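Shown here is one chain on its own, the form predicted on its own, set out as structure tokens.
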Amino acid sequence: MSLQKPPLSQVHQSAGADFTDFGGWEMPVTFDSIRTEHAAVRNAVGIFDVSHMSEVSVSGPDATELMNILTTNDVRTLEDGDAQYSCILDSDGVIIDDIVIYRYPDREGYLFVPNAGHGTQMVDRWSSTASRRELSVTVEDRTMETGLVAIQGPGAIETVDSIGTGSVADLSRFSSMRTEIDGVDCLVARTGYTGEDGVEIFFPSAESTAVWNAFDGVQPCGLGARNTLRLEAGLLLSGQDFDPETEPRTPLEAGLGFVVDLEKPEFVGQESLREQNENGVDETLVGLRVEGRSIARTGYPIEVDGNEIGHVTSGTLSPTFERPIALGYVDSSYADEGTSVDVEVRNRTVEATIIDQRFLESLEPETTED
């Protein structure tokens, strides 16, 4: 099956960028390598293509309270322009997808983002939900019909606000609103997948190139960088960190409690998660602190005295901490921060501590001094 290209397949060819399959998508993994453009974004700013990702519009009468009995969050709660980080999950509480979803700051209804490949999926289940309950919306999959790019770092805002028609400076985290680049209506929001402050930008598809050369002279990113910053940034991975049929995880389990209203109506999921959260969970994600520089990959054992009692979901060598870091699932009696472990990494025991998922917060500069 061939995959698909993203409309800045051609720009990104001609700027010499590699290639990788994300999500049934041909995306740009580096434009010049994961080293500088993670750098960039840490220190100045840098754009990413992120028009794999999945968009999804919700409309109608009854779009509130189906929004809310199929994601966990409250999103009664959403104001015009707020958006909301949340998860889809089954009626045994595992995780199918996290989402942002986004209240439009212009027009009733919903914008909500799926992971790449999943909007189909989505699709259908917010239209069979509809249809079950003879509910009055209008489910729209507008993956191709919208753009998508992310400009994160300490620089985003100003960088963005020197090309866009109205500022971004006093737009609040996790809220959006409109603005032109280019000539080109583009809907902004305060959100992103880096750690660093940044917007996302959606727009029409067809004037994917004109946004994109807006931003000439900004570093160029790929998806390379993106998944070394989310990781420092303690952020999860769909597919990796949790998945429903490789990695099935509730979303006590994967620290996402914090997105769970459990004394909302009614959400997929709810009965199952009100029962874990009464009696506690197995298992628990945590960070991992490897020492020396063996990057402990998805897979592979936590143990503790050479029983195993958990394995790794991600790992990489951190190019702002210069070490490797992971994070994994390990029995929840060996969840408490300080807690020593080893790492079975190709046959050999590497020592790790647990730590604070968010690395960015959690390691401190002088533990690079190896």
The other form holds:
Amino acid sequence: MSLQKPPLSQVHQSAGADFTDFGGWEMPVTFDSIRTEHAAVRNAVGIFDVSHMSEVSVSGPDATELMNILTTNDVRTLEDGDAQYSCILDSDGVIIDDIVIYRYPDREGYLFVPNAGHGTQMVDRWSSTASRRELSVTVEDRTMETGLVAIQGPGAIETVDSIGTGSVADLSRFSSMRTEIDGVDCLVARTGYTGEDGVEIFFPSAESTAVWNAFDGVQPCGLGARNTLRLEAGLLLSGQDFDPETEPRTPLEAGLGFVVDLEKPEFVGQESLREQNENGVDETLVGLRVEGRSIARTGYPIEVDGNEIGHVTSGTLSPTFERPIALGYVDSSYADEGTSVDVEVRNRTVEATIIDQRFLESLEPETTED
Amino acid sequence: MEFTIPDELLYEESHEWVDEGDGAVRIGITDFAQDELGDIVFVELPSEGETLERGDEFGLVESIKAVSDVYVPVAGTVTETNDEIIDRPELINEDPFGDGWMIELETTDTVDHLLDADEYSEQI
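Same protein, different condition: the form predicted on its own was shown, now please give the form predicted together with its partner chain.
All chains and molecules follow, beginning with the one already shown.
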């Protein structure tokens, strides 16, 4: 199967990017080096092409009801322009995808962003549920006609303000507005997935080059740095930290209980989650501070006294802290912060400690003391 | 992208280089290999005195992106390892043919099977 290329593919090639397959899309993995790009986002500003993410538009009289049935958070709390992180579950409560829902600032309806390659599946899910329940909605896959870039870092807002027509400085976290960038009508949202301040900008995909070039001089960043940045922030990666086939997890196991509203009238997976909420979870997601220099990678066993108590789902060498960090699931009885565990790294036993998965906060004090 | 491929070295298809030198041969990974791996963060090397057959794994290079085994292009006994790269693995990125060298071997093996710079250049 040939890979889908983003509209900016040629621009990235000219910039000397290396590419990787991500959700069926050929996306830039690095432009310079992961360290350089990572540091740019932590210390200044970087731009990511995230056009591989899917976009689905939902409108019509019953749009809110449908969104609320198919997602875990309460969509009814959203005002015009608000955004919300949420999960989509199967009837067993297993996460199919995590999404950000945007209630349009200037018109009726919602835009939501599933992970790369999931758009068609989501449109089918939304359409079939609407049909079964006789709800009046229009569901459209906007993936191919929508471009998306993320501008992230402490200098992101200033950078966007120097280019766009309307200031985003007063835009609060998880809200959006319309602005123009180089004459292109854009939806700018104060969201992102790097642990930094910043925005994500939606625009017609045919205008991708104009928007990208408007940020000329900003460090271009690939999916390599996006991975190290999101991991340091303790943010999960679909297909790796949860996946309905290879890593079936509920939001309660995955530490995403904060996006689940068990009190709202109804959503797919609600009963299973209620049960799990009452009984507790057998396994839970934890952060790991790993000793030494070798990286604890996906699938490596986590052990205590030689007994396997879990496994790693994501690991990297944190460019910010210069030490390996990882996410993994462990038996809940071992999940307390400060618990000493071992990770089997290529037949070697490496010591690790369970810590808060928000590494940017949980590792900072120790590094400062050093 | 242009990669450095010194004319005076020999190359294995799996992207190791061999410097025949005067005495022991010196071995490392190529500029192309370090670029493919990206930021290198961890290196494993064999012990001095270890005897290796041609094609044996002699070490491991790990970058943020991936882990890669490194294979010995000629048989021999390890006479020296570059311990500096254990503490500073980034030397392989910065200077793969110089400070980023990996091991030295005493060898009686032939080098006929290795590629010259032009042949290696065509391969990558």
